[in-house]
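Just the one chain here, the form predicted alone, laid out as structure tokens.
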Amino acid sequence: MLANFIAPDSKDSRLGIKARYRMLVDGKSVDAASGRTIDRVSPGHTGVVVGTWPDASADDVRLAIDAARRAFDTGPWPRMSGAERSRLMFKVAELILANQEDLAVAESLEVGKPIAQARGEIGFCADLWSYAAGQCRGLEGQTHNNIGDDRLGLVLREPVGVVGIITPWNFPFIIASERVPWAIGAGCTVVLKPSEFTSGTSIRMAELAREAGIPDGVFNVVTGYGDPAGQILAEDDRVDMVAFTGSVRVGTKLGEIAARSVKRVGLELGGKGPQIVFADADLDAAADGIAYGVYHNAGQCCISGSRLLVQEGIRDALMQRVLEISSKVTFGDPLNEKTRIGAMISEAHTAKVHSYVEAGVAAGARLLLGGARAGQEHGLYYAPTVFEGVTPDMTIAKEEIFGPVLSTMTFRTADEAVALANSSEFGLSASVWSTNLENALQSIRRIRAGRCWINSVIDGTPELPIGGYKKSGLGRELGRYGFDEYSQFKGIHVTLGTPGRWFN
């Protein structure tokens, strides 16, 4: 067993939690009509069931769509003032904070992420709700007073309608909180379909919204598998928009289905984030950020900094620091406060990550550290893994591994670094490490990615938009731009006085 592996404590009382969840439809807690359920075994604790939720059919989801459609077409929510919606959304944020520890434990057990990380994420989600609550009362259209003495132009902002939101398993509470508050803040109603792996905390979010006073039918949650529970959200004509976060393969399929009814689509898909380190960078800070960027959430992160692009001349010095951190960082038991890297989501995904590692070795990349599973008798864990000598044509340089695997390449000039960064079909995130701010800014401006950092990584704030270039997706969430994603804009020409006659 590796010295930095923390074995799970089988006597931890929190492992006795086996939550039984029900979907939330039209303000009511309901089971699937079939009675079928899904058991979630914690990936960090072999054989321990930590949650059970309904396995919804397409008909179950249609009932949720009915509720959302009715709440939008005839309910009070879209007709409330921004101030009224804001007050209720602030209450949701307060309730999230009041239940922070319980939510964090559930998130840790379902996803396998470290409890300290989960706790911080829940707190961040309360901030997301608070920001959206504050902004939704300030949403505005435009007036045009200079289009003629006898004409006035109005641009009205209106909610897009019923929104289907499909979220992945890696950050269920965060990704829902990056979308639901903006959608309902704009006046929309929502049907949320979380991953079948990690549905519990999404249901709890909707229950807290109900407790806060959000009207029935505004925020519905259905649980089950992508086909049929998620797919029906793209197929049903009563859904005006579908927002999906997940793989390129599934996102492309949903986009094709939605196009049949000319449904608006928001997509946040894969990533292969570069971390560019210039020779003038603070190497200690960069090494720490690189490790965090690739190992955060066991690398199961679409904005993971999984491609390290390091300038020649500092490669050895930087790699020494990265390897030292990688060999000492604690991983294992998600419920241990000292753990920094938790479990993988499933057996199939763990095997997939290992197959990428094997492909890297076969292609000639040098495996400097890791490359193997750990603590298999306890759960689904993979050791921090570092490759050097990677070339742009290798699979581990091109495809999203979604595990704690770092692929290292070198460059000579800033032009070469930018070209390497842009050589990916993805464009979700990028980092630049440099103490020369002009060099850092000029480089980041040339990188085709929607979420970028200078001298940090995987940082976030509700004020800044997120989203992808290229195959990483369509649309933007968060900030003021996030409300535009869930809004329609209506242009109105007002004629004043007596208009000129077309006939006679």
Ligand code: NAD
Given for the second form:
Amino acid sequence: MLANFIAPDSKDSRLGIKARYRMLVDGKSVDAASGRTIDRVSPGHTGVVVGTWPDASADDVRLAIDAARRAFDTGPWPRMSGAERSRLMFKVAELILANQEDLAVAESLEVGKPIAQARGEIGFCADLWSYAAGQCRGLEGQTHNNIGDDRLGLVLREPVGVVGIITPWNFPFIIASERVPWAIGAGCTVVLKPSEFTSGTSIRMAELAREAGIPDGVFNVVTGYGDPAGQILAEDDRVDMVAFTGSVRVGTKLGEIAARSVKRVGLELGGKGPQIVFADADLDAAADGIAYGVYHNAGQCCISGSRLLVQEGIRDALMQRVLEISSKVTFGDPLNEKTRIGAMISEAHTAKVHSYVEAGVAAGARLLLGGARAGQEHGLYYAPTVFEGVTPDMTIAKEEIFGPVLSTMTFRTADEAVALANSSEFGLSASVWSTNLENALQSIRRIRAGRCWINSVIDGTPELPIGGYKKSGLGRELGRYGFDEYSQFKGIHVTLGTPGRWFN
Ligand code: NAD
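Show the other one: the form predicted in complex with the ligand, since we just had the form predicted alone.
Below, the chain from earlier opens the complete complex, with every other chain and molecule after it.
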């Protein structure tokens, strides 16, 4: 066994949680009409069921859409003042913080992520809710007082309507918190369909919203599989917009469904984030950031810095540092406070990650570390893995591996680094490490990605927009831009005085 592996403690009392969740529809907790359920076995603890939630049918989902439609068309929420909505949403943020530990334990067990990381994420989500709560009372339109003496133009901001939100398994609480508060803050009503792997904490979020006083039908949660539960949300004509976060494969399909009914769609999809390290970078800080960027959430992160692009000349010095960290970083038991890298989401996904590693070896990349599962008798764990000598044509340079696997390439000039960074079908995130701010900014300017960092990685704040270029998606979340996603803008021409006659 690797020295840096922390074996899970099967006697940990938190494994006894076995939470039984019910969906939230129109303010009521409900099961699927069929009574069918989905059990979640914690990926970090073989055989331990940590949560059970309903397996919704198409009809169950339609009931939630009914509720959201009613709440939008005739309920109080879209008609409330921004100030009233803001007050209730601040309450949700407070309740999230008051329940931080329980939520973190549930999130850690369902996803397999380290408990310390989960705790931080729940705190961040409270901040997302607070930010959206604060901003939503300032949502405004425009007036145009310069379109002639006899005319005045008004632009009204209105909510889009009923929004179907579909989320993946890697950051269930964060991704729902990046979308739901912006959608309801804009005055919309929501049906959230979390991943079938990790639905428990999304239900808890909606329960806290109910406790805060958000009216019935505004925030509904249905649980179940992508097809039928997610697909019905995308197809139903009573849903005005679909906001999807997940794979390119499913996102493309939902984009096609939305196009057929001319429905608004937001897509946050995959990535293959480059981390460019220039020779003048602080190498200790860069090595630490590279390790964090690729191992965070066991690499199951859309903004993972999974492509390391290092300037020739410092390659050996940087790789020595990266390997030092990678061989010592603690991985294993998600519930251990010292763990930095937790479990993989599922058996099938772990096997897929390993097949990418095999493809890298077969293509001639040099495997410097890892490349194997670990602690298989305890759960789904994969050792931190580092490749060198990767070339842009290799699968491990191009495709999203979604595991703790670093693919390293080298470059000579800034032009070459930018070209390499852009030689991807994705454009979600990018990092540049350099002590020369001008060089870093000039490089970032030319990189086609929606979320960029200089001398850091996987940083985030509610104020700044996130979203993808190219196949990484459509639309922007967070900041002021995030509210525009869920808003319609109506132009009103007002005639002042006696209008000129068309017919004599
Ligand atoms: P996925 O696409 O398999 O599933 C995402 C969600 O879509 C789940 O809730 C699933 O049940 C649902 N779904 C599946 N089939 C569907 C269908 N036919 N109709 C409607 N809904 C359907 O993705 P995943 O495996 O859960 O997550 C991993 C992917 O998500 C990665 O590609 C990752 O890059 C991406 N991701 C992107 C971001 C971002 O912000 N850009 C964030 C996290 C994850």
